[in-house]
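One chain follows as C-alpha cells, the form predicted alone.
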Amino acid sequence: MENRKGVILNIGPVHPATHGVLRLIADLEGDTIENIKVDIGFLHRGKEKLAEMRYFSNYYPIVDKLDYVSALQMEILFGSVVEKAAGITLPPRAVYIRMIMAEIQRIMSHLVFIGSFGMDVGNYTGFIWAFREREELMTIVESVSGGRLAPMYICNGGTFYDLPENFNQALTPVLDDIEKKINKDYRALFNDNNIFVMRTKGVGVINKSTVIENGITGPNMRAAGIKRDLRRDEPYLAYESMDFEIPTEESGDSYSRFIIRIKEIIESIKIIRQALKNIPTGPYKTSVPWLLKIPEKQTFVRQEVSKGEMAMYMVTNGGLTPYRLKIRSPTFFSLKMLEKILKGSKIADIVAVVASLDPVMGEVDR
C-alpha cells in the first residue's frame, strides 16, 4: 500500500478460534478507512493437492477440516462428487439421512454465526445462548457418528451407520426448544436491542451489484435479496420432495445478513422435521470397494452449504486417487469484497462487518 499522511493499521491475523487467521490492512484518515486490502493464505494446508495422495474412501478426514463448523456439509459434497464419478447410486435411506445431517450442521453453522457476531458487536449473551444450542446438537451428531466437530459419517455409497433407534424422540425436542428460543428470546436479545441495531444496520451494505459482479452465493446473497438456493433452484438429494421458503433480504446489510441466517435455522428445522416424517426404510449404504477405481473423467457438483455455493471439480484418470481436485469455496468471494464494502466506513465497523459474512478460513486457505 503506498504511503500517505494517514495511518497504516493492521488487523490480525488473529487466533483461529476466532474468524480465523484473517489481516487486514487498513489505511485510515482519522477514524474512517480510505482503503483496505484483504491479507490470506496464513492457513494455507494444500487441502486439494493432497487429494491426490488419498485414496477415494479415505479423504473425508481431509475434507472435514475445510469448512470446520460444517464439516457434513463438506463430507456429503466429496462423496457427491466421488459417487457421481463412479456412477454410485444411494439408497433412498441414506440420501434422506444425508438431508437431515446437512440440515443439522447448516443449522449448527447458523448458532456459530449468531454467536460469534453478538460478541464480535459486544452482545456476549448471544454467544452463551448460541453455543448452548449449539451443544444439543452436537450431541445428537456425535450419538449417531460418534464424532462431534469433525464427525467422519460420510462414506462412499452411503453413511458409516444407521441412524440409532432413539434419534427422533432425541432430535425432536431439541429442535423444539430452538425453534422457540429463535421466535422469542433471540429477537429480544438481538431484533430488539437497540445498540445490536445500531451497530449493523445501513452497516456494510451489498448491493445487486456488488453480489454479481463479486461471485457472492448463499446468506450473504439472499440478504441483497437476491432468491438463489441450490437446493430449490437445482435439487439435489431429496430437497425437491421438501417444502420450505428461501427467505431474502432487500437491505443488503450486516442486519441483514444476520436476520437470513436467522430465518434459515428456522427453515431447515421444517425441512428435518420433514425428512423425518418421510425416512424411508431400507439400507443405509450400498456396497463399495474401499480401493475405488474412477475411469478417466471429469465430474464436476455444486452444493447449498451453510456459507453458500460449495463446489468440487474433480479430475480422474483410472488411478485409485483424484488426478486433480479443486474447490470453489464461498468465503473466498465474500472476503475480497470487504475491500469494497469497507471503505469509507469507520474502525469500529470492520469487525462488525468481517463478522456478518460468517467467513471461517479453513475452507478459503485451502
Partner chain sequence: MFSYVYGVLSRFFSAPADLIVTLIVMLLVPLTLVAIIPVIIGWVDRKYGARIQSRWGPTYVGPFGILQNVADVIKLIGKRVITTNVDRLSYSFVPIALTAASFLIVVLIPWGAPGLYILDIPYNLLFIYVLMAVSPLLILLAGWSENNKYSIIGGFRGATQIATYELTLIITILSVAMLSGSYNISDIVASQKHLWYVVYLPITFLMFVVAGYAVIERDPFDIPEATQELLAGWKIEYSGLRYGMFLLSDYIKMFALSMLTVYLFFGGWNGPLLPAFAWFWIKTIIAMMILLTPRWVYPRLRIDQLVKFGWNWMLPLSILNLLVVGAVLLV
Second form
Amino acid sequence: MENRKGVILNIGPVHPATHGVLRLIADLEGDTIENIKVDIGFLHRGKEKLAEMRYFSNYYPIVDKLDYVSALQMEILFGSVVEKAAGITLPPRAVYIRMIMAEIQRIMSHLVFIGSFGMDVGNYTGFIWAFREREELMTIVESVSGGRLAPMYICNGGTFYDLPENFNQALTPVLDDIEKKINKDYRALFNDNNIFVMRTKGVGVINKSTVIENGITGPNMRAAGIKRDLRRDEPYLAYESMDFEIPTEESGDSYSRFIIRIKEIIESIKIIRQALKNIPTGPYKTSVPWLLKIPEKQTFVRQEVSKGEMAMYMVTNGGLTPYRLKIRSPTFFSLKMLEKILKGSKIADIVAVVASLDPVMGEVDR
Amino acid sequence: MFSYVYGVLSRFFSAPADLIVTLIVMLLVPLTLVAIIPVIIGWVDRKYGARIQSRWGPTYVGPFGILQNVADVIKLIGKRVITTNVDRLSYSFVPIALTAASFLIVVLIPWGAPGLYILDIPYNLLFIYVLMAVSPLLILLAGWSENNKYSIIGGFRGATQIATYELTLIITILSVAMLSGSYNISDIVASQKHLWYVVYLPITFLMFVVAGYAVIERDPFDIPEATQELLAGWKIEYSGLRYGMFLLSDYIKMFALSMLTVYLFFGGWNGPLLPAFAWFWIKTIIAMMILLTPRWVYPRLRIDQLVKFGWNWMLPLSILNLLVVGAVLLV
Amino acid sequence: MTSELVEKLKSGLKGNITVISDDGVNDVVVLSDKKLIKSAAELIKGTHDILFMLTIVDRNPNFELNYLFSNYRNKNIIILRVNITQDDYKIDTVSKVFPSADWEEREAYDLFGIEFKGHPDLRRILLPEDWPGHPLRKDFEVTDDVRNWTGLDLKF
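To complete the pair, please output the form predicted in complex with the partner chain; the form predicted alone was given just before.
Once more the chain from above appears, this time first in line as the rest of the complex follows.
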C-alpha cells in the first residue's frame, strides 16, 4: 500500500452520480481504475425489522420507500404476499387496476433511468425531458391515488379507491405522447447521438455467464441475452392474457441496457392499452379486516418489478404481524458486480456503468 | 515611468490626445465589457438551454429574467470563502490570472467594425490565441493548490485536454494566417472581401470550432470539471467571487470564440447593404447561438476518447491541411 | 409427483432430508444436519443457477435458514431449510458453489450474527463495522451502546 503511485478516490456516499448513497472506493492509477470496492448500507432503515412491528395493513407506507421510484410495484408485491398468505382472492377489476398501475410505474421508473443515465453521461437535456414525461404520468398517479412519489394506493384485498371517472381519457393521450416522444425525440437525443453511443457502447459489459453467476435479473439480465421475464414465465396478476414481447439484446453493455429499457417502455404502453380495453367492471376490492391474522406458514412471492425480480419471503406465526419478512432486492445482486466489471476502465465509466445498472439505494439497503 | 508608459501608448494610438482620458478609456471600457458580456451571454445561454429543455429559465429578476446573472454575481460576492489547507498564493492567483487573460482578450479583439479597437497591435490574433490557451498551467496549478483529489484529477485532465487541442487550434489559425498573409484580424477580414474563408477551408473551420471548444472547456468537452464524475473538477474548492471570476472568463472565452469564428471564416464585417457593424453582430449572434447548442444536446466525452481523437485525427489532419494550404499558395 | 432433484438429494445425502412439499415447482427440503449444506448445494448446482435469497428466521434461540435456489430456465425453485442451534451459530458457506450467495451471506452475518465458515470476505455490509449487536435477532434490544453510537470511532 505504501509504494503505490496512484490515489484512492472515495466516490460517494454523497456524490451527484451515485443515485443516492452508494459509496465506491476506487484505487486509481491516473484516470484508470486499478481496483474498486463497493460499500452499501448508507440508507439502511431496518425495513425488515419494522415489518415485524407493523400490522399487515400498516406496512404499505413503508414498502413505498423501498424502491421509491417504483413505489406502486412495491405495494403490489407486498399486497400479493399478504393475500397469498391469507388466502384472499382479488376481484378481477382490482387485478386489472393493479396491473395498469404497475405498468405505469414501470414506465415512470424507466423514465427516471433514462433521465439519470443521460444526466450521468453529461446530457442535462435528457434528464429534463425524461422528467417532463414522467411528470405527466405522475399527474395520473396523483389523480388515482392522491400521492405522487409514495402513493399508498394498494391495500389488502384490492385498492383503496376505484379509478377516477375520466381515467381512460386522461391516460390515453399521455401514453400516445410518450410513445411518440420515445420514437422521435429520444431517438434523436440518445440512439442517434454519436457521443452518447461512444460513451456507452462496449462499456461495462456483463455477459451471460456473469449474469448467471451473480443472480442478476430484470432489464440488466435481458440486455445480456437471457429471455426471461416473470410476467411471462410465471404470470401473476393478469399478465397471462396480455400480448407483449420480451425485448432482449445480445451485447450486455451499457448501451444495450439502455435500449432494453426504451423497448420495455413501449411494451408497457402496449400492456396498458390492452388492459384499458379489457378492464372488467365490478368491485375494486374485497372486504378484508384491517387487523388480519395469518396462520403459521411461510409464503414466497416474486414479481417482475422495474429493476428485476423482487421477492418477499414472509414467515407468519398466527399473529397480527409478520414474524419475519425478507425482501429480496434485485439491485443488491447487480451492485456486487461493479467490482468486477469496472476494473481497468476510466473514472467516467464508473458513472456510466453505475447509472446503467439503475440502482435505487432505498431498495438495496432496505 | 509615466513618460515611458505614455511613450509606449502613443505608439499604439494614432492621436494621443490626453493620457488620462486614454488610460480611463483603456481601463473602463474593457472593465465594463468584461462585466456586461457574461451577463448577457449567460442570460442567452440559460434562456436558450431552458427552451430546449422545455423550461422557462430565469424569469423573476428583471424583465425576462435578464438580470438573473447580476443577481448571481451579487450573491457570489457576498459569499464567504471557506477553504481548508489550500495553498493560498496559487489558489488566489489562478482566478485573477484567468480573468486578466479574458480582460486582455476584450482589449485586443476588434469590436465589429474596421478600426474599432481598444488596443490595436499587429499580431492580435496570435495574442488572443495565447490568451485563450494560457490555461493548462493555471488549471494544473489550481488543481494542485486546492489540495483535493478530485481537483488534482481535474487539473491533470484539463492540462492534458488543452495541451492536446492547443496544437490543433494554433495550426488551424496558422492556415488562415498563411492564406491571408497576416496575423492581424483586420487584415484577415479585409482579405475575405470577396469570398469567405469557410469556402476555401471548410475542414479547417470545423477543426477550429472543435479545438476551440476543447480549449475553452465548454460542454461537451467540459471533461476537466465533469460535474457528474469529478463534481467540479479543478474548480471544486472555489467559491464566492473567485468562482464568479471563472464563470466570467468562461463566458468571455465563449464569446471570443464565436467572434473569432466570424472573423476568421465568415468574412467578419464584410457584407452588402447593411453597415459593417450590423453585419458583424448578426453573424456573431448566429455563430454564438450555434456554438451554444452542443452543450444542451451532447453528452460529455471520456478523456481518453477525446485525447485519442485529438492526437490521432485532429493533429495529423490539421498539419495535412496546413501543408495543402501551403502547397496551393506556392503554386 | 416427486421431482428429480429431490430424488437426487435423497440419494446424494443418504436420506438425511425431510421433504415437506415437492410439486416440482416449489420444493421444500429440510436438511437434518447443517454440515450437509455444502454437499446439498453442490447437488443443486446442476439444476439451479443462483441462490435467489437466503431468509433467516430467528426461532429463538435457534435459527432457521431458508436457502431459496432459482434458475434462469424455468420457474422451479427449491427451498433448503437448515436449522442451526444455539451452541454454535456457524455454518459452511455456499458462496464457493453459488457466487450469488456472497452478499446474501454477508447480510445474514450482519443482521443475525451467523458466521459462514470459508466465506471469502465476511464483513458487515449494511450496518457500520462497529455497530453493537445484530438487530434482526428477536432478542435485540436498544441498549445504551446503541443509543450512544455515533459512528465517529469508525476508521475509513
